[in-house]
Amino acid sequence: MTEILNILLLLFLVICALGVAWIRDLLSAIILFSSFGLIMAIIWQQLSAPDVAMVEAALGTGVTTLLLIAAISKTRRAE
């Protein structure tokens, strides 16, 4: 059961990484990047590294997302 979960997590991780690289909308890319960080935190937890998982969840998902959203709120969108 855990092997299937690990394979699904890695598949979602690759999909998020490719989506961030290919998507044109900045806000959508930030949301995908945030989900990438959350999936990485779950993977770190599966690898028995809870300290790294907590840091990834706090920084990779929380703080980085807020900083990137604040940065794009200061810019103008060109459609």
Given for the second form:
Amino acid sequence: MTEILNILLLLFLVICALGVAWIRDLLSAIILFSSFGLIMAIIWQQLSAPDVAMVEAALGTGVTTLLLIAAISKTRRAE
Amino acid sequence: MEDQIVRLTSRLVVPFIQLYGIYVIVHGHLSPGGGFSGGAIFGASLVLIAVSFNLEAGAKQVSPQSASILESGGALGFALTGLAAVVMGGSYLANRAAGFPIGVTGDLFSSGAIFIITLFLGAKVASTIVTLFYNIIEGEKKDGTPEKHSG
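Now show the form predicted in complex with its partner chain, given that the preceding structure was the form predicted on its own.
All chains and molecules follow, beginning with the one already shown.
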């Protein structure tokens, strides 16, 4: 059961990473990047690293998204 | 950007995020997490207020000036805790050897100097995240004064 969950998580991770590279709208890319971070946090937890998972969820998903949105509000939204 | 749902949700959620951040900081020596993780969670909650309401509401919680003071104070407290161990007769950042009281393992206060160091570290990381956010959102002019920006 955990195997299937892990495979699904990794699949979704790859899809999110490719989406960040492909998508043209920068705000959508940021949202995809934050979902990448959230999935990465669950994967860290699955890899028995709850410490890293906590930091990834707080920094990788929360603060990075907010900082990138702040950067977009100072510049342009289109690439 | 005024959104009733976002504002209400963040107003409901922020106290619990802050409580969880303090929990992670305080239980740093017992459970996963510690100064860095807890400080990041706490700082993210402060930035969330500034994003979902406005910059003034965020500055009411922690103003950029007090954040930078807290940031320097955290690093200073870390260094002074290390120096206190030297004064008490151990090496730099020594814990039990310098005579910090170690309680029963598993209790909340069971780590001597680590507890104090983790508190300072959490304060430093949280205020660093707030300072980072304000630096990006406000920007700086050429002469170094903060630029007025509604965000």
